[in-house]
Structures are given as structure tokens and as C-alpha cells.
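Have a look below at one chain only, the form predicted alone, in C-alpha cells format.
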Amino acid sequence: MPTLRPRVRAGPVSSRSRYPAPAGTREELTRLRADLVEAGYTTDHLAELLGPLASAALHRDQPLAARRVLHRSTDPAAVLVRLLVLGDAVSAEELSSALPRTGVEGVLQLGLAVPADPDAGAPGLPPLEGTCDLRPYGDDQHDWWVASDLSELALGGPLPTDHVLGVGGASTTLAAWSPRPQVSRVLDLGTGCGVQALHASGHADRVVATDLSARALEFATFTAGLNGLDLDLRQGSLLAPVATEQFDLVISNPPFVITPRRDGVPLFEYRDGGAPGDTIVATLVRDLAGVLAPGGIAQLLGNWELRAGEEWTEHVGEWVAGTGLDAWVIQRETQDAAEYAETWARDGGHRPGTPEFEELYAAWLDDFAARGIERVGFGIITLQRPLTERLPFCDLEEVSGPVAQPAGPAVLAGLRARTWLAEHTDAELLAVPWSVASDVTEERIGRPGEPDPMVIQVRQGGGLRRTVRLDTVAAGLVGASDGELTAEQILGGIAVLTEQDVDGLRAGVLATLRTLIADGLLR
């Protein structure tokens, strides 16, 4: 058995990154994804070799027991773990027989691993080490592998500044997020190491991914040749690679990040766009309809900066105002200044208690003390082009709790209810026979004896999983809605049974029979 070697890296780290990005031929990359599959270098699979504990124990950035794990198994895909992803040594031995198309020379020519100690006086090749990150990623229906710098625990310290960010937090967020219709044209900006371009590529005729990053690009070159894909791959910022086309989806994890402008204060790449504030992503959602085509969609992530006061929907409002776009705007949570400021003090490697994390901390303090930031929101932004001449509309909501994973269909049925009801009458509405969707459940809330209840709500199992309160009216409404009435007609009789004004009836309910219909509760 090897011994174990975790990477340990004493001093500050470089600001760059110390190996350049792997690279191949398509021959070269035929074989290693050959290697890949037959060592069962899978999502499933390696949640099976690792089991419950030591997986949780590593999602949490705590390798240990995923280690103890791995040092005792003799599977190949546990050396390509160690290699791969802990950034531990290996010997030449082991790596060649996890990877025999491949082997140790094809290893080192792709830049996937360096000899651990090049010097040691051992007869035979000397233990190899990973210079980067390459683990497996899919979805239900895909089995990927994604490229790109060793992560932090890797590391073992602070982060270069060019650092290519792996399968994070956000990524999976966007994926889990975004709509996936069938479309022709897809635009992955700021692909990083690529994660949105893989699932676009599923959905999509030809997916163009850009980002300011070279290093980025180099990554996701490799990540699409490895999985046998062909990608249009472009740099510059934001959407001056694209100016002059049109897609009918665009996915965005833009470098959101609100960072102070000061010296001291790192600028990682994969994070910072380099403009104050939350400028990057106000500029980005103002300029996104001169790249969309008509009836085209927009899916990114974004933080938003609150001054004292200062409603989030009042300051998100403007920036879709003027657009012609139509804007689906969901706040997920909102972390005070403090809060934020140690979220992005502690993300690129620097420790709570050193005194680099003081610094950084203090910067961030001081930064949103002089411009009057209290609160920075995160939220996901869904934009359409209309397809008709019509005024757009704005949907500016707070969903703080669980929803159905993945999102990305409800948000595409509840974009299709917007847009419907954009472009119909309050008449054509009523003329409608809706019927309410098979997730829905009715609650009536009273006192023990009374004979009403003094709170109905229905709640949606699925989807966004929202609960919307009735009144009576509209609880008769929804109860009666089974595919058959119109909601006219259930009005009509539910006017006579009470011996109620329909007209009053009628201006009642419309503002709810809107929401339920645009959050798929009815259909």
C-alpha cells in the first residue's frame, strides 16, 4: 500500500497558477474517457465506493474518512480519486493499471499529473501527482467529466487568483435552474470550465461558450473534447464575443461576486468581473435583449446590493425596466453585510483567526460601510424576449424555501404561464376550463366547533412548491375546477348560490385565479 502523502503547501501561494491546463489530441482524449469508463469513474459509482459517510464527510470539505476509505480499496476508481480530486500521490504501478489505455506517459503528456519528487533516489518511476481537478458529473440522463484546477482542499491553502473553478455551489444552482426546451442556439457566458455547456449540450443544436478567462478556455477545451463534444468556444467579456447574434437560450454564471476596490483585496477570476458594486450583473441584464431572438430566454444568477430601506424589487425593478424584456425574478436569500463579508473573505482559502482573513474581512466591512450597503441578495433572473407586440411583463418574487429538484421545468411551465396570460384578456381568462393540477392540496385551518374555517390555503407539492390563501369565492372556484366549467361558468353558479353581484365576484378573484394559474396550481 503507498503511503499517504496529502498535498500540503507551506507559504503564501503563488497569484498564478503553478501548471499550465491539461490538453490533448482527440485520439489522446478517445482513450482516456475509454479508461475512464471501464475504471466506473461514475457519479454512482463512486457514491457507492466511498458510501454515505466519508461522501458527506467530503461534500463538507473534510477528506479524512474518504481517504481511510480509499487507501484500503483496490478499485481503480479509487486512484483516480486520490490523484484526481484529493491530490494525493499515487505510484506509477497503480496509475497504469487504473488507466492502462492511457498509461503513465500518456498521463504526464496530457498534464494531468507530475512526478511527486522527480529527485528520489528509488529505482523505477517516482509517485505521480495531479496538477488539476478532474472528477465525474452527469444529470439523469448524462455521464460527464469535468475539468479543472485542484480545488482548495486539494491545495491545502488560499487560492491563485487565476484559479478555474470546479463543479461549485453556483454551478449546480444555475443547472438546477435553468429551463432546458429544445433549441437551436445555446450561450454558455462565462463558461468557466464548462458545466453549463455540457447540459446545454443535450437540448441544443450547437452551443457557443465564452469567457474573459484563456485559462477557463483551456478547461473547457479539454472538458469538451473528453466528452466528445464539439463546442464554439470564444473569448472576451461578457457578450462582446456574441454582439451580432441571436440564441434562442442563454445561461449565465456571471462573476457576480461584489468585491472591494482596493489594494490587498485578490481579484479571483472565476468570481470578479472587475466592475463596482453589482454593476456586472445590472449591465448584463440591460444588455441581454440585443442577443436574444424572438421568444428567447435568459437564466443567470446574480447579487444585488441593499442600501438601508431600500426594497430589492424596487432595485431589481430598474435594471429590467426599459429592456422590453420580459423579467421572472426570484430572490432565494439575503445575507447582511457581515454575513457576506465572510462568505467571500473565507471562499478563496484564507481561514478564519489569520490574519489575511482579518484583512480581507475588514475590507469588505469598510467597502459597504462607505457606499451604505446593509443586505446583498441572491437570486435567479429568468428573462424572455417577447414574441408578439405586446407590453412585457415583471415578476418580482420572493421564494425563500425548498422547491422541486430539479427547478429548471417549473420554471420553464411557470415562463409559459406568464407569457399566456401576458397575452390574453381578463375575458379570455374566465373563458377558460381550467382543472387543478394533480400536486395540489387543499388546507382549511379553524377553530374546534366552528362551523368555517378561518384560513383556506392550497398548497403545490411540486414545482415551486407555493401555498396561496383563498378566500371563499375562490376556494369554490378552485374546488369546482376540474377540465369541464369554464371559470365563468363556476362563477356564475357560485353568484347564484350565494345570490351575489358575478361582476363583484368577477374583479375579486381575477388577481388570484392569475397567480394560480401562472404557478401551475391550475392548468
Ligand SMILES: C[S@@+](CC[C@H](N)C(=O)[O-])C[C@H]1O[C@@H](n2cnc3c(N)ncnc32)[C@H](O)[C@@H]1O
Given for the second form:
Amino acid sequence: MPTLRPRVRAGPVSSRSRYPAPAGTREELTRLRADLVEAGYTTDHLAELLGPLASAALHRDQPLAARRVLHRSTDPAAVLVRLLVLGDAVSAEELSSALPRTGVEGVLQLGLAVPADPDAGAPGLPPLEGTCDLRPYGDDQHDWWVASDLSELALGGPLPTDHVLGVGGASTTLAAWSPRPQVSRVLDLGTGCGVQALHASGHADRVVATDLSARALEFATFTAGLNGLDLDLRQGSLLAPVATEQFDLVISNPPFVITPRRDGVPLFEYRDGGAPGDTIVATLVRDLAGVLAPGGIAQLLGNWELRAGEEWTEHVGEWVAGTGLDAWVIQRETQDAAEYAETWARDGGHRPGTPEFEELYAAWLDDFAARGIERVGFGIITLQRPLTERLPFCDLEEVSGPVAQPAGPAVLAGLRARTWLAEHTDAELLAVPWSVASDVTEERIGRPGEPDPMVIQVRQGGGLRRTVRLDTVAAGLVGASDGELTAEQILGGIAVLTEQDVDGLRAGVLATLRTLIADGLLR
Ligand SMILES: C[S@@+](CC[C@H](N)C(=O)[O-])C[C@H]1O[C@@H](n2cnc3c(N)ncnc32)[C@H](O)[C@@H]1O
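Condition change, the form predicted alone to the form predicted together with the ligand:
Let's see the whole complex now, leading with the same chain.
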């Protein structure tokens, strides 16, 4: 009979996690991987098993619908979701038939579960309950598994401060927006459970993943081993573990949450770097130049503080100025001080209406009021070390609507287009025979019965779904851009037809032409 020896780490309960991160040898992880494959523990199969209702509820951290569906199922993947996503107890028999190679003893040895009630004294093996979250995750080409701490829905209360987050909304946002050129070296800074490193391993020869948290690195080690990947994992703060190295791509979902620094406000390692205000993101932006190879790209998520009367572009523009890096920053949304306080007071597992929630909410409002913060911006910062001697570009813009997913290819194309623009003169760009991208449509809006439109705009169907307003000259230029005539030749034709001075037309249209090229409406 297998020995049921839980690997429980003793320690303070409230602020530190109760169980150690899972760990296994290469052979143990290979066996587990074979079991997970055979059990059909994939994103597609779970979507089928749960159905749209329970899947969506689970996504909102509501487990009840999933429990009702899975309770009736004999599918091995259902047993695994109950144990490793919901943190529920499953019988030893169910578990050994869901993971036949690993078995109950193997699961205990890996640290994925403990006996639900070791003192029960009933004959036979006691049921087991999950100690960590292990769930399938993938993209178009990969099926992976990601290990992290059990989520708030399984823990059913406030999170410990050393909690290691699983794949969340910010993780998938960054994964979707990341440019993915095939490169030699990638750095995933603040790797947590290792999700960005998984993606990076698909298009890099070598992935270095760092984290301040030793516990996070233990989870990332498990995630990497289970997926058969060789990650170079290092512990340390921000760029310290890689200070003398260079990377072609740096990806980071850093601990960017702006948090009041006062007693009673917990410092959650997964979201809070311990620095005042938004300085952790500012520091990273300032220092990233030191680890980027020439032509290297860095992309990170961030929050930024917005004070009354201050434009976000001024504040974030100051971070970028003087770095020598190209910058393309997209603000996706803003929250007012109260919305931000509600989001983050609730995020650690505190329920609205409880005294703890009210105290945290007040702490955020006090901090923002004392420092004059009215709103907080959220967005995606993409930086690039120029490959040639030239002035860096700095493009700060708002894209608040839906974009084609994943947005990464549009980011990479936009970065390439902006680089081309920064390296070429106006005369050179006018000498190109541009053509209108196939996903662009034109809209003319006017009063009924009026022959001339009040507004002409072109709209991009894919990419970042940009809309650009055109005057009649720009509309004429775009309309005639079929890849045959250069922009200069088209403007010459418009000048003759409209009896205008071509120098004036050129000067008036250049800024719009640059926007259309940067955003990929003209190629
Ligand atoms: C928001 S989580 C991101 C996790 C994962 N990369 C993802 O995309 O889901 C931020 C990570 O940064 C780590 N972290 C916190 N402070 C850090 C620091 N000063 N230097 C490096 N990593 C840090 C946390 O432990 C956590 O794993």
C-alpha cells in the first residue's frame, strides 16, 4: 500500500502559503506528462467537458457551475479539474485511474495533493485534495500545462502574500500583444508561473526567466520541466540577474500595481514590487536600454498615475526621454481613483462589504488624494534599441477599442514601419509606390442629399483597427495608391487636376501619410 506522506511545510499561516511548490525529477515529470496527455487534459477538451456556461463562470472565478457539471462526469480530465483547479477532494481510486503512471504516491511525492483528512482512520486510502493549481494552457500551436498556487476561487479567502499567480487577464493580454520575431535570446522578467517564458520558447533559441520570488521560480521550474522545456531561471530583482547580458527580446508583466505604502496594506509579491507610486515601471523603462541588443525589442505592461491637468503622454513621455530607445506606448484604458481602489482592494481576495475591504479601499483613496492622483492609465509599452545612428521615435497613442487578436503581429509590423519611417526622409517616402492594405475600407459621411461628404475616413479591418480621417487630398492620394504610381507622382497629378501648388499639397499631406504607413493602412 502506498504511504500517504504529505509534504506540508510548517510556517505562519496568514501571510505565507501553506504548501510548498510542487517539484519532481525529470522521470516523474515525464510520467505525469504522459498521464496528462492520455487524460485529455487540454484546453479544448476542458472547454467541451465544461461547456460554455461553466467555462465562462469559472473564468469569472465562480466554481459552482463547474462543480455541478464535473460531479457527474467520469472523465479523467474532470477528476483533474476538481483536484487541480477547484482544489476539491477526490478519492484515491479516482486519482489513480486518472493518472495511472504517476499514481497516488507519485502525486503526493510531486506535491500536487495531500490527504484531505490524514486522521480519518477509515479503512482504505483517504481522499486527496489539491495543493496547487495545474491547468492546461495553449496557443494556436501548443498545448502546455501551467503550475501555480491554487487560485482565490479554490482557497476561498484572502491570498497569502507570497502567492504565485496563475495565468490571468494581464498574462493573456501581454501574451497576445507580444511581438514574436524568431530570435536568439529572450528575457522574461517577473516570470511567476512561467507563462510568458512558455510562449517565448516557441520563437527563441534560449529563454532566461527571472523573478524576485523563490517560490515563483519553483513553480516556473515545475512548469518548464512538465512541458519538457529548458529555461534558464534566475532569482533577483528587476534587471540585476542579467545586468551584464543582452537580449533580442525582453517581455515583462511586472508587478505594476500602484499600492499605498502604509500599515495594514499587504504587499502581494505577485503584483507589487514594493516601490512607491508607478516608479517600478518607470525604473524598468529607464534601465531596459542596458540589456537590449542593437535592434532588440522590449515589451511590458504598466500602470501610470494621472494627475489633474497632466496629459498621460507627458508623464510616460518623461520615462522614455533620454533612454535612447524607440518607444511606442499604447494606452488601452484608464480608471478613476475609486475604480482602481475597488479593483485592487478586491483582487487579494477581500470581499466588498467586509471591514478589511473597506480599510483597503480607504487606503487607496487616501493615498491618491494625498498625491493628487485622479486616474490611473493602463497600457502596453514597446521599446526598441535602434540598430542605426538616428534619433529615436516616440509614439504615444490611445487605442481603447477592440483589436484583431493576437495583436502581436500588428505590433511587430507597426514597429518595423515606424523604424522605416525614422530611417527615411520625406523625399524618400514620397518616392515609394504605396498600396492600400487589403483590409482597408473608406467611409464617406455627409448630410443626406449633399454631394460632398463632411467626413472622409479610412478604416482598418485587422491589426489595431485604426481609423484615420482624411482631407480630400489625402483621400485622393490613398484612392490612387495601387502600388504603381509613387506618392509624389499621385500628388503631382492632384496638383494639376485641382490647379494647386504641389509644394503646398505635399506639406499638407505628409503627417497623414506617415500615420497611414506607421499603422499599416498603406504598405
Ligand atoms: C504580475 S506577475 C507576472 C507573472 C507572469 N509573468 C505572468 O505574465 O502572468 C509579476 C511577477 O513579478 C515578480 N516580481 C515582483 N517583484 C519583482 C522584482 N522586483 N523583480 C523581479 N520580479 C519581481 C512577482 O514575483 C511575480 O511573479
